[in-house]
Structure formats: structure tokens, C-alpha cells
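Given next, in C-alpha cells, is a single chain: the form predicted on its own.
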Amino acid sequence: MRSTRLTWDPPENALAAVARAAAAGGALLDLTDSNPTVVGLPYPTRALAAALARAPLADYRPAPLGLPSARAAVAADYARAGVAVDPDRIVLTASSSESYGFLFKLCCDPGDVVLVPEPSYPLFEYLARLEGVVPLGYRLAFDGVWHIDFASIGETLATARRAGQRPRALIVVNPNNPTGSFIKRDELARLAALCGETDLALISDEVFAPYPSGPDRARVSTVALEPLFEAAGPAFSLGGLSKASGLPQLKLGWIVVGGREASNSVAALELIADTYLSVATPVQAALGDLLALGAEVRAAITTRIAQNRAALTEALPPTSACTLLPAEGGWSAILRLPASLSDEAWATALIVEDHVLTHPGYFFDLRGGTFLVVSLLPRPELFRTAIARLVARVDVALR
């Protein structure tokens, strides 16, 4: 017997089957790889091993919110970035996915609605439905700059209420994946007013915030700490080792708790976390060292992102039929392609004809054009070769 939360036997994606078949005939140039540990970045491996070796591997110290020393280490890392966070407002988890699970448990009853951005990473539907929560999308609009479509939020709220569903939380991804767009200060004021009026908690996923790349444009980095939410409603900012330090193998994330009644939110999250106690003691004990060493990895990732984005810009002259959409952060890039083919058809042709793997835009619910999404993490030589093949494929198709 299985629950009805998900379709447990989904059909295989057609593009995945094509990619597997192509890979069997030779190596694919993978422009979807977002795992920083496998793209040739320099890691301080010995120092990381030494930090973990110094941790008390034989000790178990159950602390639902996280060890005080580990929470202080996260607060100190924020302080190095110029952000003051009270360690008592930090809750440690095993990952950002678990952070979402905790917050859905905190904010929602089964059948309640959470609003999720579109375009964005497709994991939200699984995270929500596995908690018995209903995800409903609202749109980000693009008019040369990405911004929140507040009319779309209103439409989504109305749809939920007509269906007898209760909206409980609104998710923003800051910066968004894959658009790379940050929340702006004028948007923040509107979000705070909206959450106050509609009794919504705001969940801000900020795992890519350490990787700004575009102009400031009055962006906001740590939403949970914004004074606007002290009266508006609960607010939560998510981070973790996976992106901030390029250490996805050392499972640790965190929630910064802010907004109205923050102390009550922390107390409730302590009860939830105490039920699982999922964060390993050694990684918590070593966290101060891991965050310091992670700064080296983050610098290498930042350099790689800038290098590959520059190569991508250079490969797309003004006469090219491909267009690179602007981004303010993160480690993805969006390419607009001619609408002579669908994004899946372009992605399929690149696999079959050129052995280049990309994400079609519909994976992220990109609309209003034909798009491919690529990671900016691959090795530079692989990236340049793959992008050259992509541009050549478009040129050949348009002749």
C-alpha cells in the first residue's frame, strides 16, 4: 500500500532516455552538473579531514536546535558577511530539504497551501506533497529584469480560497534558481504587507545568496531579519553548507528565524527537531572550521562562475540567435533560443547531434519563450567546448 502524496511510478522522462542512450555511445559534455565536488575545483581536502578528525567522533550530544557552539559558528559566519544574527534564532537541520520539511510541519496542516515561485527549481512539489501540503505556483515576470508578479500571487490566493484551501506560507528563492534574481527592497515591502494582510509566513531560500554577480539593485539578502516582518508575520531564511561552502557531502543546513513571534517559532521548531535529532554531532562540532575552510571553496566557485559566464557572453556575439538572460547571482544561466524548435527539441538535438546535455526550460517552468538552462560550474575547457557546439547547432538549424 502506498500513500497518495505522489505518483510513485512516474514514467521516465523522454529526455533522460535520450541522454542515457547517447552517453552509452560516448561521453556527454554535461552542462547540467551543479555538484561542486566533481567539477575540478580545488578543495582543502587535508584541512577538511583534519577538522573532522578533531571532532568528537565517539560522542553523542543531542541538541534539538543544534549545539550552541555550532549555532554560534553560523552566526559568526553571517557576521563576517556584515549580518548580525542572534545564535538563539538559528535552528540547525540536516539539509535545506529538511528545513522545508520542518517549516511545512510548523506552518501547515495537511491540505494547506504553500505558494511557490515559477520559474524555480522543481523540487518544491515533492517537498510539499511529501508533507501533505499543496504547492500552488505564482509567477516571476521578466521585462529585461526579473521581478515578482504580485497580481499572480493574488490570483493564486483566490484560486486556493475558491477551492476551500487555506494558504499558509509563501516561498521566495533569493536569489532564484535558475533566474539568478534577488528580492528587491520595494518587493520586500510589498511582500511584508501581503503576508500581514493574508496571514502568510514567508520562507526565503537563500542558499545561493553567497554568490552575487550582478549589480546591487537594492537587493535584500537575509529576509528573516528585516524589521518589516516583526509586525507582518513569521519569516524564515534558509542556508547551508551545500552551497555556501560547496560541501554538499557534509549534510548541514540552517534556518534563521525572524518576524512576528520569532521566539514562539523557535520553540515550536525545537519540538519538531527533537523528534528527529537528525544533525550529526561531528559535523556540528567541526562547523566553525568547516565554515572557515568553506570560504576557500566559495572563492573558487565564485571564480569559476565568473569565468564561465564571461566565456558564455563572449561566445554569444550581438548577431547570435541565442540570447543570455541577465542574472544577479547563483550559478545557473538561462539562454533564450529561437522558437523554431521547442526547448525539449533543442535539448534533444544537442544530445543526439552534439553530445551536449542541457536542461530544457520547462524543467524550471520557464514560459514566454524557448529556453535552455545551463550550470556555470563545469570545468572551463568543457564549458567552452559545449557552448561552442550549442551556438553552432543553432546556427546550423537556422540556415
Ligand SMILES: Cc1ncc(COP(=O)(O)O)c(C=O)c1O
Given for the second form:
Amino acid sequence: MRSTRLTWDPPENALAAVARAAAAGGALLDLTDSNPTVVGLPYPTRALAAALARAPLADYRPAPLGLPSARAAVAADYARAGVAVDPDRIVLTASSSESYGFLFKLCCDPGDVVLVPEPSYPLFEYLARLEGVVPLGYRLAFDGVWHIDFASIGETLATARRAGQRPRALIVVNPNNPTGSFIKRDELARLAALCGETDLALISDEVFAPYPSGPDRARVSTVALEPLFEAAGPAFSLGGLSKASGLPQLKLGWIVVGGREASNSVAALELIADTYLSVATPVQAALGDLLALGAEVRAAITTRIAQNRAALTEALPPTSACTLLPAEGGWSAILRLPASLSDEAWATALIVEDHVLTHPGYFFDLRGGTFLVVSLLPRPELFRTAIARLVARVDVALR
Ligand SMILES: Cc1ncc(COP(=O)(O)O)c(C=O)c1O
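Next up, the form predicted in complex with the ligand in place of the form predicted on its own?
Expanding to the full complex; the earlier chain stays at the top.
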């Protein structure tokens, strides 16, 4: 007996089967790896171990929103980036995925709608469905830069209402994965107006905000703290150790609560968090040290991303039929390929012929072209070799 929240036995993704078969004949060069702990980055492991060893192990005093010292440590980390956050507005969770779960429980009844950006992070479908909530997409458009397609938000809201569904929250990923685009000031004003008019909460996933690249074109970094939302509606910004400090294994995320009725939202989140009490005490006790040490890991990740992005630019001369889309942040790069093959066919050919693993664009709902998405985290030698094979594959196909 199973719920109908998910399709529990989905057919295996065709590309995954091809990759498994190809991997049997020798290791693939994996350009999809976005786990920072397995790509040869220097971690201050001794100092991390010492920080965790200092945490009291036989002392448990449940604090649903997180230990006051840990919430203060997150606020201090924002302060280091020049952002003032009241620790009372910070709620700790075990991950961003759990933050979404808490916020869907807070904002939605079963069957309610959350609007999710497309292209974006493929996990939304699961995160929403597992909470009994319906994810409906709205588009981001690319015309040299990425921006929110506000007309498509209107269409999605109308579709939901025609189906008798109640839209309750709109998600932005800031900067988005994989487009790397930040929310801009003018978009923020339109989002606030929209949330106010249509009674939507805004959830801004800012896990990649510590990784800006390129010029700052009026980007907004902590949406929940924007004064525009004080009247418009509830607003939440998500962050976490997994990306900010490259420490996904320590399982700690946070929600910055802002916007209208922020203290009521914190009180309601406290009730939800008290039901689970999911964040382990030692990681909370060590959080100040972990965030400080995380700065080193973050610097190493930033260097790696810049190095691999430079390698991509170098490997793709302006005459190449494969082009790199511009990005303002994040850990991914999007490559536009000739439309002579579908994204899946390019990804398959790369696996079978070249032993290179990439994500086809459809995986992230990229449309309007033929795209592959690659992670910028892999080891530079592997990255360069794999990209050279990809460029050669495009050249061969066009000959
Ligand atoms: C946009 C976005 N949000 C959240 C996450 C996951 O974060 P966490 O490990 O804190 O659940 C990811 C992981 O890749 C992501 O791409």
C-alpha cells in the first residue's frame, strides 16, 4: 500500500542505463559531479575534526529553532558578507531540502500549488510532491541574459485557478542552478508587487549566493530582508553548509525569515521544527568554527570554478559551434550545441563514444535550444580532457 504522492517505480532513465553500461568498460569522465568532497579540493580536515571534537557529545537541550549560539553564528556569517540579520529571524534545519519541506508545510495545504522556476533544480518535483503540494513551472527566458518571464507566471497562476487549485508560494533560485542568474532589482519590485496582489509567499533559494562571478548587475542577495516584502507578503531566504562551506555531509541548513508577519512565521516554523528536532547538536555547537573554516573551502571552490570556466572559454573559440552561456554565479555551466542532434543524443554520444558524462538540458527543463549542463567542480585535468573530447565530438559531427 503506497500513497499517490510519487510514481514509486519510475522506468530507469535511458541515459542512466547507457552510462552504467559504458562505465562497465572503464571509468567515465564525470562532468556532472557537484559533490565538493570528492573532487580533490583541499579541506582543512584537522581543524574541522578539532571543531567537532570540541562540541559537547553528552549534552542535549532541544532548541527547535536551533541553539542560540548556532543561530548567532549564522547571523555573524551574514554580517561578514555585509548583511545584517537578526538571529531571532534564523531557523536551522538539516538541509535546504528540509527547509523546503518546512516552508511547504507552513504555507500550503495538500493540493495547493507552488510555482517553481524552469529551468532549474530537478528536485522540486519530489520536494513538493512528497509534501502533497503541486509544483507548477514558470519560465525564465534567455535573450543574452536570463530573466523572469512574468507573463508565464501569470499564465501558470491562471492555469492553477482554472483547475480549482490555490497558488500559495513562488520559488526563486538566486542565483539559479544551472543558469547562474541572480534576481535583479527591477525583478524584485515586480515580484513583491505580484506576491502582494496574489497573496503568495516568496521562497528564495540562495544556497549558491556565496559564489558570484562576473560583474554585479544590480543583483539582490538576501531577498527575505528586502523592505519591499514587509508589506507584500512572507519571504524566506535559504542557505546552508552544503554549498556555503562545501560541507554537505554535516547536514545543516537555515531559513532567514522576513517579509510580512515575520515573527508569526518564526513561531509557526518553531512548531514544525519542534515536531522533528532534526539538526544534530554537535554540528550546531561547532557551527561558528565550521562557518569560519568554510571560508577556506569556499575560496578553494571559487578558485576551482574560475579555473574550469576559464578552461571552457579557452577550449571554445568564438568560431566553435559549441557556445558557453554567460553566468553570474553558481557551480554549473551551460553549453549550447548544434541542433543537429537532441540534447539526449549529444549526451548519449558523449558517453558511448567519448566516455564523458554530461547532463542533457532537459534534465533542468532548459528549452529553446540544444543544451548540455556541466559541473565546474571536477578536477581541472579531468575537466580539460573531457571538454576537449566534447569539442572534438561537435567538430566531428559537423564535418
Ligand atoms: C538550488 C539548490 N538548492 C538546494 C540544493 C541542496 O542543498 P542541501 O544539500 O542543503 O539540501 C541544491 C543542490 O544541488 C541546489 O542545487
